[in-house]
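Here you get one chain, nothing else, as structure tokens; it is the form predicted alone.
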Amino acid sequence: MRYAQLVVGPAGSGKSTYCSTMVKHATDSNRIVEVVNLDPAAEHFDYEPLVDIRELIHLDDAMEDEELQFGPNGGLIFCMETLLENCDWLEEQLGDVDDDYLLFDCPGQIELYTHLPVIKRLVEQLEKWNFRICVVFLIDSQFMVDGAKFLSGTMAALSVMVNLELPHVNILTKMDLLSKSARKQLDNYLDPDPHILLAEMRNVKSRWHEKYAKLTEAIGEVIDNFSLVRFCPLNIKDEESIDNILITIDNIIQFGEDADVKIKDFDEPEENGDE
């Protein structure tokens, strides 16, 4: 069995930082975790990728082609479709080693995960290669400090969950960048009460909120009644926070459960010859 985290989320949510943080934490814990870069537009990251899609195709290749003439969004989709057409290349690059633990650092184009079939097809291919996968959806905590934005981020996370149909962990990143007051406010959203959120939104004078109050309330009730979405906070400067996230994901994908139990041999105590 092989294990993987599919690290997804909007642009700027901290996907590459998350991957480099997890690699460093794993190294300090004597674990081997590798990263696969699936972002053809990536310019810089702090880890050495095991596989890099840019060796197959770069976003500039799609955008500068005189026949294709793609923009950034169309170019990213084209690059991911090119990857799927070259699955043999990806399989060869990944190798075939049991107990692999890989982080797939994905592009920041949210529609790749919310409704397009590209990433879903990639997931199906990875499962054929014996990967047990957990989706890690990242969203910037600085974006989630009021009711309207929280509901928006929650619906994006829910869309990814429905589209990919995999075990799923939602993470609020960049907690270390929040002020104390914003961090205290964010605590209300980690285990949200939609009634409190809706009350906050009603206090905001906005034609939009007034016109669509019933729709917003219905969305909040669905999220609450079915416990569909919860968020885990991540502070990359706190080792305990990092460890909690990793343990949660390891439990979901059952990492280590197939390992043999290690039994330590104890030396028999020497008998005292004087007795």
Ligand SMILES: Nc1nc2c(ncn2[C@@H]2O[C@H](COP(=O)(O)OP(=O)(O)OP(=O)(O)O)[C@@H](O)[C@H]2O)c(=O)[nH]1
Second form
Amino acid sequence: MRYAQLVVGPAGSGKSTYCSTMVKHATDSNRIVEVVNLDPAAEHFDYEPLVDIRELIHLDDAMEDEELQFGPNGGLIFCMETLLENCDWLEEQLGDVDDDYLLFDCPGQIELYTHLPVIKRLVEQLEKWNFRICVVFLIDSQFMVDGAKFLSGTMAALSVMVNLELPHVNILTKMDLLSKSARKQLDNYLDPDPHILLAEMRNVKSRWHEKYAKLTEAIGEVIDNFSLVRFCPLNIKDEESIDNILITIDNIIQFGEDADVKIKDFDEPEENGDE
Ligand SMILES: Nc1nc2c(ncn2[C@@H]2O[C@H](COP(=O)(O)OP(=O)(O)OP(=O)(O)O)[C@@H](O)[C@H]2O)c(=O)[nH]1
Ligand SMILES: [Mg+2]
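Pass me the form predicted together with the ligand as well; I've looked at the form predicted alone already.
Time for the whole complex; same chain goes first.
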């Protein structure tokens, strides 16, 4: 079994920073975590990638091609499709090391995760290669500090969850940039209570809410009733905060737990036999 975090989220939400932060944190606790750069347009990141999609195809290749004539967004989709067509290349680059733990630093175009099939197909490949995957959806906490934005961010997280159908963690990034009052505001939402959100939206003059108060309320309640979406705050300046996130994800993909799981599986038939 191998382990992977698929790090996704809107442009600039902090995906590449998250990856380098996790690598440093893991190294400090004697763990090896490596990053695969899947962003064909990446210009800067603070880690040494194990695999880099730009060695296969760069966004400029798609955009400068006389025949293709892609813009930046179509070009990106083209690059991701090229990656899928060259699965052998990726498989070879990834190697085949048991217990490997990789972070896939993905591009920032949200449509890749909300409704296009290309990332989903990549996930299916990774699963064939024995990866147990957790989607890590990052969203900038600064865009989550009022009711309407929080609701809209929640809906974005939900579309990614529905589209990718994988174990999933939502992370609020850049908590270090929030003012004290903004952080307090956000704390109210983190244990999501749609009534707090709604009461607040009622106070804010919003054309949407005036017209669709009942709809907003219904969406809020559905999300709450099904415990669909939760957010974990991440402050990269606080080791404990980083550690909490890593532990949460490790648990989800059962990293380091396999030994226990095997023992349990082994014991169960015996117990049944005794009964
Ligand atoms: N203060 C602070 N800045 C952050 C944090 N995370 C990211 N940033 C900054 O936000 C900007 C974008 O961060 P990136 O990590 O490149 O974001 P990204 O999601 O990889 O961006 P794209 O790949 O372009 O979609 C950079 O200037 C980072 O330094 C954080 O936790 N705290
Ligand atoms: Mg990036």
